[in-house]
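Next up: just one chain, as structure tokens, the form predicted on its own.
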Amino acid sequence: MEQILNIIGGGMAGSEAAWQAAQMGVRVVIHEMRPKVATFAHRTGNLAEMVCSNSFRSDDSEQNAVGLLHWEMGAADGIIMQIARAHRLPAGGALAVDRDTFAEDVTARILAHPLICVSYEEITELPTEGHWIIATGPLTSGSLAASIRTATGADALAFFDAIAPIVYAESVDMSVAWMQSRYDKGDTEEEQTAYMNCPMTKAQYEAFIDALLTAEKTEFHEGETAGYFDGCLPIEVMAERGRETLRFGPMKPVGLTNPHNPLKPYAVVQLRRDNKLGTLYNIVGFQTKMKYGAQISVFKMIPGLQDASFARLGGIHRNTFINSPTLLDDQMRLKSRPNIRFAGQITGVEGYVESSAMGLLAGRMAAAEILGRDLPPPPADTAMGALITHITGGAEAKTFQPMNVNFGLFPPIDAKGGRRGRKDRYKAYTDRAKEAFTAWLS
């Protein structure tokens, strides 16, 4: 009798897991609750919808760990990376996409695969039989989250993830703002104009910080605490950590030259193109939990955005993930119920790319098990191997928190002949990883 792989969740991880398993010859059913059951963050019923940024971050596979992860996913025939590259937008050294056409294309490719079907329904209980992957991401439904807690005997951890606002490009005052990628990154003129920049004087910056600190914020529900992930802090929380924090973070003025004014700006707000038409731009690093009215007032204080119209304002939601080091084995299976695997952000990785990569591994591992094959995890000196090692045993269970891929998760490079500079060291990490990953794939 043919065995079917069931996947709960049609986001980045679920879509990638389904694609990988189907490409190996296994029949797959994706169970996706949208659009029948909506979430506050999603706008459509498409698979792999991007709800925060439209960027997959750095595409540099020689000097950046996430760029290396891009390379590994491409080498493994990953659908997310294939389609991201087909819908990329100019973004300097980053891989940014038109989020709408990207999700539409993923959905079309998945639905067209002869071994994949999508069932639009909410799964409220952790299944007891069959082969399953839970890839429900940060917005796991309350009923399923409760079932997971019951089955694992442990409370799910949670932090709050904030969404940055999106501005209509035509409403930005380009007599104040200008187009330029930081350090002029990008080979073409189009790439170098992927970002809008809004300059601030010291007085404007100080007034902006004052407004951030006093703006009305979203209240937390009873029993919730603000356990933010440091890579996605709301700007007002960053401002609370020190008045200069934003100026040395998302508002740093370095690598930019204002053609309207020879004086170096004290701070700069960057907006990144959000769609291929160039009609929408998101405010980089401006995740926020301010109330909508406060957002409009505060963001219109930014020079160049005084008449801005917003396609979407910022928001905040609870992000749920399991304590993977205690609950999962190195095949991403739930130790207490090994017919169930977890994948994506719910495992405690952070970011679109990392979530997709864990979906890729879970899909391949589940398919291999169904087909009676042995598939060990990738070596720890690959980007995928470093991530899965971290979440299934490399992290301290008591202090486990969401993690982006970074070279700190990799086994150290042997510094033969003396200490290496950072550039040489990173190149050595990526060279070693590519060789190891290629061998693992074969």
Ligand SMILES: Cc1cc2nc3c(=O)[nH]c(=O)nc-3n(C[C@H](O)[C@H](O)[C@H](O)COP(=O)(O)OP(=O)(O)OC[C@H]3O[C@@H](n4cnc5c(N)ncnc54)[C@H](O)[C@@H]3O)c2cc1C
Contents of the next structure:
Amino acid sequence: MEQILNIIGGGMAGSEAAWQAAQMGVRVVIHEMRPKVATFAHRTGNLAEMVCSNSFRSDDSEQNAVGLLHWEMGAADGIIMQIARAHRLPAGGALAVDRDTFAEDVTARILAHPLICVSYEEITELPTEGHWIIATGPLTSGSLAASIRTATGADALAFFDAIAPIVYAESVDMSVAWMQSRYDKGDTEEEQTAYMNCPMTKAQYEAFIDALLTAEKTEFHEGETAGYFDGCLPIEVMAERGRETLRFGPMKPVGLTNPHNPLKPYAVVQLRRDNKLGTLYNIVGFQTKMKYGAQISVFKMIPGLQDASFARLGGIHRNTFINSPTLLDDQMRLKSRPNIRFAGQITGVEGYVESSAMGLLAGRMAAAEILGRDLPPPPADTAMGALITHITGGAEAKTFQPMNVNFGLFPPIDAKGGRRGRKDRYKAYTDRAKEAFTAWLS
Ligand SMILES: Cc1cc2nc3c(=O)[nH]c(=O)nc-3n(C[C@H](O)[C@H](O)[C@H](O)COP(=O)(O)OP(=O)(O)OC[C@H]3O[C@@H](n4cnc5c(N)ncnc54)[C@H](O)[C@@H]3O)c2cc1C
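Having seen the form predicted on its own, can you show the form predicted together with the ligand?
Next comes the full complex, and the chain you just saw is listed first.
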């Protein structure tokens, strides 16, 4: 009997997954709740609606990891990229589109595909039988989210992200910062390199608090709950509660010895390793609603981070996502129920491009399984491979938060050849990725 692939959610990931599977010859049903059931952010009943910005970000496939992802999606016959390019608006190096004609065109192409049908309904329970991809995104409906939570455990599904900024390890000035776990906990090399510490004098701390209090902040989107949990208060809110709150919270200077200066620091900012490669570190407890420009100038005031490059900046959003590093295998299947795959933003990637890319992989993998073929994930030195490796095992499960694609997720390229300039290095990453992705596709 013909096996059908069911996809819940016809957003960026679900549309791309459906297209890929159907192009491989598999019949697909997309179950999409809009327009019958609305979300606070979507405005139409179209598939692949862009809920906020109309940009797919940088289109530079030589110097930018998102641009590289565009390239890989194009090489893999991705429908989102194909149609984005057809509806492109002038936007310098970015790929911006006319959001309405883009989504209308995706919808028309999907509906016209002979192997895809769209069923406009909300799915309220995690299905038990058949091949399924859950691609319901950051605004997964409440009943389905509750059912996922029952199947995976309460700790494995989050409704908000609380993203602390992430810096590239190589951009931290280690003549100021140092590696040490509080109270020297842990014997292994992995544990000893788990934290970097940046010391502050009293004057530096006071100036930092002033900057936090006056920095420009972002508001929650209309309809998003503005209440955040006490466990993940934005740092600027902690500072508002008292100038000393941070010094007795995430910036406490205890259990640490600065090897560069015998004077005890007044406060310490800690960075915690964010991936197994050790290329990325997040600033502990620094989730924030400051605007991106403000974050960069405020965080560069931290001694040791004056020249920091940020792999991603902080934020707090309404965002339903699962703890993929513990729940999913490298085929994006739920380990406890392998007939179900997850794709898109609910897997803990973030953004239109990353979500579509994870849809592309899930669609191909599900179709391959139905057709009785093996499809290994792309190698970790491609943009798609780096992302799927990160979410299904490369990220620290305990502190897992959504991630954009960035070169910090790729295996480092400079192991032998000595230091290169940034442009050269990024070009080397993208050249290596294109070669590996082309080989994977064939
Ligand atoms: C307020 C807001 C602003 C954002 N701004 C940006 C931005 O500026 N740039 C950017 O790159 N990303 C932004 N994002 C993230 C972006 O929306 C996602 O990265 C992307 O849309 C995720 O794709 P997806 O397919 O995983 O989810 P979506 O595109 O959201 O698609 C999920 C689909 O599932 C449907 N669905 C949900 N539950 C059910 C159910 N139970 N049954 C059936 N259907 C269901 C929804 O209606 C939706 O169509 C924003 C997100 C939000 C919430």
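Between two forms, the rigid core is defined as the largest C-alpha subset superposing within 1.5 Å. Residue numbers count along the first chain shown, from 1. A quick note: this is a predicted structure, and the numbers were derived from the prediction, not measured.
> Once both forms sit on the same rigid core, is the C-alpha displacement of Phe286 at or above 2 Å between these two forms?
Where the cores coincide, Phe286 still shows a C-alpha shift between these two forms that is 2 Å or more.
> Does Pro265 show a Cα shift reaching 2 Å between these two forms after rigid-core superposition?
Yes, Pro265 moves 2 Å or more.
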